[in-house]
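Single chain ahead, written as structure tokens, the form predicted alone.
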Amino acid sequence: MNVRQDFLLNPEYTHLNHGSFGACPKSIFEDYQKWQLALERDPVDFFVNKGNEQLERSKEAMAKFMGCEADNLVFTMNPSYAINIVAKSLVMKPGDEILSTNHEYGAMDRIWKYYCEKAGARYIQQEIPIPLKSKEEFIASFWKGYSKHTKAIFISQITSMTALIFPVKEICQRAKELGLLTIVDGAHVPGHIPLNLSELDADIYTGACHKWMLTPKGCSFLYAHPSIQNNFDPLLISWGYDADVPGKSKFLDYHQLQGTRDYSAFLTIPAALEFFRSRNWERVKRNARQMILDNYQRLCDIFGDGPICPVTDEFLGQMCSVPLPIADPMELKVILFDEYKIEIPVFKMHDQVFIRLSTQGYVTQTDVDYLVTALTEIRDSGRLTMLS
């Protein structure tokens, strides 16, 4: 079932880049505007009463969706904000190490490098070779970065640039055995692949709702296990610090009460979940995921480089990254956008260029066929600077 008519996307473009910023359906966007209007009509009542009531309702819905308690999460603008809360408060001594991978999102790399440098600690970006052959190979590669100085792990459940699903549950289990703090970047996970935070048992988890959960932009969350919630200082000092009327926990007071701001996007979680229900979204996701499995090898064949992982749903969701033997990613991106009106990311990670396809419910096989045609024509035109 194609649900293109439900979305607000510009019909003049073929949108194959859901992974970057998501796309919000009309009904969820209308719910968002409803809350914004309620705020402007009765701002005092909204901030003192109705908004807080709806925020709790939204948190309860989100918590049930992710298998955790509502009091263990707070909404944030984005995952970068959430990880800043964690990294700024994490006590690190000179020589301590944060173990991660060389596939992490660039903004997250910058956060950890900044705070590690301030503390004299090290951010270890352990190399995960590609093509990735198996889950066991990944796990073995990751733990080569462990040392007696490792204090915590930071890892993506689904990577942004290489679009790979990492075996985070197994990594968290081993990290717990080693006494390490476990911090997971799940920006691409909610609404994309199943998530149960109680089963995953990570100490800290952040995810974006404005990507695959289809909410308006600026809706994400930070989850923290109750045993460590008091370890994190507020990123912004406001009414929640030394609160006149303390709430349920310092964690909620510190990170939820931040002065006047429009948090209408946070309130759309129930509308997003209702949209999923009304559109039989599990079937939509299965079809979109199958589209990736059916087309990944085909896309790789255009330029002759193979897939970067086995073509199975163990490693692939509704995204795949195709390696390209070209020198300048912007050459291809500009041609695709200007001449073919295809919106899709082309980027360089380390020394490798990738193009990343996202298949959301509004993407059809015809759209993917059009991308294949465009890439083939561009390849044959000789306009790209190829690697020798």
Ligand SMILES: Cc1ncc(COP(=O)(O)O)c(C=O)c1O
The other form holds:
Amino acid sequence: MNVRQDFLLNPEYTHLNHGSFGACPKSIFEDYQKWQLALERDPVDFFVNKGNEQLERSKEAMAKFMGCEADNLVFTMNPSYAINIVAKSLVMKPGDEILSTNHEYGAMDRIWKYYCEKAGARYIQQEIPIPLKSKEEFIASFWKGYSKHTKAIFISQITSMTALIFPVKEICQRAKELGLLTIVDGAHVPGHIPLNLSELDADIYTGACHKWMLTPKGCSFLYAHPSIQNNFDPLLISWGYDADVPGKSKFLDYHQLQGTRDYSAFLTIPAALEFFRSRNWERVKRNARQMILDNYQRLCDIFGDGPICPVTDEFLGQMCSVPLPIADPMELKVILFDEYKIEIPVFKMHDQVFIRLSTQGYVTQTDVDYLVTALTEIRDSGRLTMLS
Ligand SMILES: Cc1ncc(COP(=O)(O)O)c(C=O)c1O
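Could you switch over to the form predicted in complex with the named molecule, since the one displayed so far is the form predicted alone?
Okay, now the whole complex, with that chain kicking things off.
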């Protein structure tokens, strides 16, 4: 089944960048608008009753989907918000270290640098060399960054720029043995690869639902293990602080009650799960993952660099990043967008240029073939500034 017609995407473009901001199918978007309309029809009843009831339903559905209790979860607008809550409240002394990798998302790096700097602590971006050869090699590289000052680890389960699945379960297990706080950035995970928070057993986990779960923008979450929930101050002080009628926990009061706001996107989780069910999404995802495995080497062969990991589903989901021997990412990005109408990210990470392909239900093999043709033509045209 081609689900292309389910999406709202502009048909004039070939959309190969699901990873950045996702894409929302019509049925889920209509559900979102339904909640917005319900809010405007009866604002008071919505905020006092109906909205809260649906918020609970949505949280229950999300919690069941990823194997945790709904009360250990709060929706946030995006993962940046969630990690700001955590980093701002984390008690760090001068000299403490937060161990991370050099593959993390730029906004997250900035959050950790900011709060570490304020506390005199250090944010360690441990180098994970690419090409990555094995899980064991990854684990060994990561723990080279550990020292007696390490207080917590912060790591992506799927990286943004390099599009790699990291073995976070093994990392969290070891971190627990070392007595470290475990914080996982799963922005790309829900709806992409299997997620079971009870099994993973991280202390803190954030994920975005507007990427691979296909909800409208502004739907993400913060999960915190009950043993540490009370450690986090609200990022925004409102009715939930010193609440007149305290709810089930401070964690829920502090991070859910944030003044008047449109949280309709949070309410669409049941519609997203129904979309998955009705479209047999597990099969769609399998095909999209296979498309990555089938095409990664082929894409790498165009410029002769990569792949950056073994081409197996241990490291690859519905994205892959191809290193390019070119100087300026914008040169290629602009040609692909303006002349070929292909939407795909081309960017620099630590002086290395990459192009990242995302496959989603609406992406066909013909689309990937078109990308291969475009890249080959652009390479042969001699218009790119190559690295010497
Ligand atoms: C690995 C990773 N973490 C976090 C984020 C969340 O970013 P934001 O809070 O800007 O939505 C993203 C977004 O692409 C990401 O790829």
